[in-house]
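The chain below stands alone, shown as structure tokens; this is the form predicted alone.
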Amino acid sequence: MKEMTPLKKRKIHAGVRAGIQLMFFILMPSAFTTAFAGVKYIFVQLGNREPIEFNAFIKVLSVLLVYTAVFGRFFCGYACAFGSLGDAVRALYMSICKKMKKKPVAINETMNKLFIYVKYLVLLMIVFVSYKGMATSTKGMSPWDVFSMLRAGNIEMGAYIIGTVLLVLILIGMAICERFFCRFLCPMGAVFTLIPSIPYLSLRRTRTNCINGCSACKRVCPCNIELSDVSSIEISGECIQCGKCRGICPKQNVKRTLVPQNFELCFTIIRAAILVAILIWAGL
């Protein structure tokens, strides 16, 4: 049997990823907001000097943290409804630019490096507001609450003007920068970034075999990550496990230590199935 070309493999992987994203977007759109509600609940309880109960929010948060520690930020790359929305907006924008023969607007490298820290500031602000019991004063300001309302078909958002404006601005950012929200603004992404994951299940590269001057893996990466060497145990918490770097490498140097190259697609499906199972178990 004739072996598939790298381009064919990339298209199949992209199709499977898009299918998984669509499935989670339709069936489990609230996973992101439920998990982050768990983070806010913890600090509300701490601020009130009250015990933290293992409720539905904490259950979803806990299983996602454990899952991320094992498989990396697969949830962000495949299951987060907000992240999937960003991918769709970006694809639409790139398609329009291509048809109009216009060069896409882009964020430069310096801004990329600076903006990645903003999500930690967003996380700290929300933690502070939750701890101080000021959540009611920020009602209507959350763009992901507006997104959840729109996703549920609720268009009566008179009290969410600020949140709606922020959502529109984020959508613009999603268009001009791949994974804009995930990289620069997502507080849950900031939490996941801090979780160490098993390096042997994460993508790394054999640098000694790389072509001199080649940076294909970094250029195609939605998060602009420099891949770790296969001998290193350090893994960037920014990686959303999309796998684009593996498909683009001309020397097939990008791989997972414990996952054979020809098993990569099956590994993706297995991770998705496990995530579905644990989220159903957690009550989503």
The other form holds:
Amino acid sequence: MKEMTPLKKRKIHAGVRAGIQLMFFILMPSAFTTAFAGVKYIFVQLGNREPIEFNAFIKVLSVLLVYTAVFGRFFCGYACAFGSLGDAVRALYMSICKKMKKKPVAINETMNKLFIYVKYLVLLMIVFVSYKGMATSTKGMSPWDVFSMLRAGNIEMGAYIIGTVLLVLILIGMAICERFFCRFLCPMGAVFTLIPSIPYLSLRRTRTNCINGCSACKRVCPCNIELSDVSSIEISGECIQCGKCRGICPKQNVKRTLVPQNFELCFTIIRAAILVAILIWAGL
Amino acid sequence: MNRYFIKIINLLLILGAIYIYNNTLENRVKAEEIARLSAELESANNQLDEYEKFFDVEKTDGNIVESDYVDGKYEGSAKGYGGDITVEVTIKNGSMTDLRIVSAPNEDGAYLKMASSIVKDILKEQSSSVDTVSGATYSSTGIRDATKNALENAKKNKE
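Next up, the form predicted in complex with the partner chain. The previous block was the form predicted alone.
Now the complete complex, all chains and molecules, led by this one.
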């Protein structure tokens, strides 16, 4: 087979990713809320002093956490309907900027180091509300509920003013900063970040091979991650496995230890297939 | 220490804590259940003795309660999370003996499964005024309201 140019390869990867995202968006749009319903359920039960049963929510949650422990946050990058929605909004914004010959708004990345902890606050707040049994009084405040109901075609916006406003703000954020919600606010993302994932299946780089002063991987990364060196088994919990760093590296220096370089596309499709299979098994 | 190992240890601690929590509760629930059942048994026995002593009643098969409902099968529907949910209520000897979800085309699998636990509450209480399932509020509200709707249809004196 003829060797493709790096640009062509990147385009193919981007296309495959968009296709997988679209498929999950159509087939399993509620996976992310179901998993998070599992987290909330645990704290509701703790608050009521009742046992935590292995119910439908917990099953989906456990399946996703185990998957994340193996493959990293592939779910976030490829399967989460909310993340995909954000990517779509972002793509739309970028194409509008291009058409109007305007420079897209850039976010100051130095603040990121602090902002990424906001999602733990969001998680703590929701968990506290669940624990205290106040979940019913916060009905209509969740932007996820509004999104899910819109998606399901059940539109009664009147009761969800706060949720609707938050959803609009989040979408604006997603447009001007890639994966804004996922990086800074997503409570499920906060849970995923705390899961240890096997480093040998994730992307790392051989730092000694890097071109001095090149930070292409970090700049292309939607999560602004400083890639780990192959000598470290610690990979960033922020990584959503999008694989952009791998495509951009001028020295093909970003690799998975256990996956051959030219097997990447297959690996992506295999991961997606496994995810579909286990989510169906979990009852979605 | 490496963050990877710290995460693994944290995860194991959380799983361990949940396991211990569940076990403790299970033991407590069992103990309470045993205490409750034996108390019930005792009071039932006492009551039976008293009845037999004072009234010398014959045993009936229990259907003395006057019911508002006509026997049969009734459908009802109401709005759930993604659209209408339809249920079928079976009334036998004036009480709800079965509640079946006939169709819920726009509900999500896991949510509907969670929400379905409201069915046994409704049958136990013989009423649609029960608490909704937390976490699956929309779907369980739909099932509850659909039941209410079906029971309206089953009423004796429809206006």
